[in-house]
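Below sits a lone chain in structure tokens, taken as the form predicted on its own.
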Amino acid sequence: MTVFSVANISSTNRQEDLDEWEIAVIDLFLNAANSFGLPKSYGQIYGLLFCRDQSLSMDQVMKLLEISKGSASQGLRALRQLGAVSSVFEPGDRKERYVAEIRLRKLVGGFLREQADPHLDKGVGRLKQIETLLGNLDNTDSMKRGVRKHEILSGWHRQMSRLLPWVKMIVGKSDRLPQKSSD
């Protein structure tokens, strides 16, 4: 077993097609995807495309990562929806080819749009449902406890609703640090 989590890639395939640094980068994105609750294959696919300067077809992604057609197809579709991957046209090639988005603001913006916004929207309905359920309780102690917890959750929701637009604005303004001035 290698040091990296991409141990399922066979050593012969790895030596022919993937350099050790590429395996390390793929592992980095695999772990990042895992920490966000996304399937590991999303991280593997993004990591591979991130490493490559040329576009890759789904067949190439499947071969290099040794993943199934279903995992590759689902991963590429989800990554496109997040804005992390784009399809490109290559003259003379009938297959759809993919490249990684490397601008941080596009990656974060896509993630927030596809993951955070829907959860905030669902939260409004869920908070209303909890409020209704609390109003129907006969148990006073449970109702008091529930009202306190509902207030906390509502506060969290308000804070996230205020914070998210700021994060989007900050990320959308620049994906680079300002240049240091020479004094």
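This is a predicted model, so every value here is computed, not measured. We call the rigid core the largest set of C-alpha positions that still match within 1.5 Å between the two forms. Positions refer to the first chain, counted from 1. First, how it differs from the form predicted together with the DNA.
- Across the conformational change between the two forms, the residue of 52, 120, 60, 156 occupying the hinge between rigid parts is 120.
- Rigid-body analysis between the two forms: the smaller part rotates 17° against the larger, C-alpha superposition.
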Contents of the next structure:
Number of protein chains: 2
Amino acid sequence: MTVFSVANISSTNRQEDLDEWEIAVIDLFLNAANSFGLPKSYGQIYGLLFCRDQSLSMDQVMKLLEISKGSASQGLRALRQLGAVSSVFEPGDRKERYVAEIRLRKLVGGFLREQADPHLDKGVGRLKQIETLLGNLDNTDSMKRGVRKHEILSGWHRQMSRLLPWVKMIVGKSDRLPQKSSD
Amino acid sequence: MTVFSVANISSTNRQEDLDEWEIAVIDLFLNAANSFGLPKSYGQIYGLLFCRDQSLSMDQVMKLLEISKGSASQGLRALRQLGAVSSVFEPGDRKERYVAEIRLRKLVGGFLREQADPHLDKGVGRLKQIETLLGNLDNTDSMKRGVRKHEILSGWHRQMSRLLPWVKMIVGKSDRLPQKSSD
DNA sequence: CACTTTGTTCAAGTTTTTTTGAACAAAGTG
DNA sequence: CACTTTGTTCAAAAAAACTTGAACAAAGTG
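Next block, the form predicted together with the DNA, ref. the form predicted on its own:
First the chain shown before, then all remaining chains and molecules of the complex.
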């Protein structure tokens, strides 16, 4: 008798489940996170928030993605740290809620600030250390070779330092979508 | 066997061990590889070759770094694939020998070509897939939201595609150190 | 040819990274 | 207060990534 058994899809899709396209987007970010060297759960969390227009609580994130409390907590913290997610306080609500940052410039900027810059800084230290080791040597062939290599590394370091500001700049240039161009 | 001087492994350069500064440089590259998402052994191998002015055989690489045959073989192959190492045939020598590419432009270019470009390509496919999933939907709210998100992702994709050529260009600008010309 | 040298492959072992969940802390509520 | 809700921490479990080495292939040598 039941003509349409809608039973398998919860009444009016009260966002208790992910839509197919959302699953695909989440998977896209999972892979992206991976290739940026971030845990895949970070990608999933960001992807989910990216899909939604409204803020989600940690609890919702856990349930929708079926990940543990620990992963959700750590993932959200790291993403906030990166500037990829921000928390929002809905008045009259006890739990914190989260939304995704969708301005590419901000995302790239945060990533570079948290990942690239620290590496460059550590690089300075390493170069100094090498310099010291070379200083202990006499004018051996090895030492002269070392000095040359050290110079090359210093040059690279300088180049990379110069590159990063450009990247931040170029990416920000036209953040929004192209004006709806005909076709 | 051969008595005449094959300058490479000649008596003057009988380095059976690494110098301290070389160890530091190798460690630097080990860490760098890691943060680029490459296995650390790749970093070590590149670092070793970077330190040396003369080509090394796989055998020497294995022994100097104390890594296995498998690691050496796979690492060298991957590095060649990335354009970070090239092989050299010394006439009258059976084994292949390897040298590091030290032009930053080439290194960055190879990395982008092998790592970034493929990801962007895969992205096109993923975007198409999402489009398809959205096409199956009626004009639900979810679908409209999905379309908006898809547009955002497409915009990002375009931005990244535009960025990469700039990176390759900027890095190449003044590759070498002052004077020291060779090409 | 039989033998040596050089390099590749891949299943199994090792190490590293990520995830989980239970214990805990903090803060709101009645 | 006692109780609930929300979020953090971290040791242990699980998963993923990397390395090893023995078996194999390819190619030079005498």
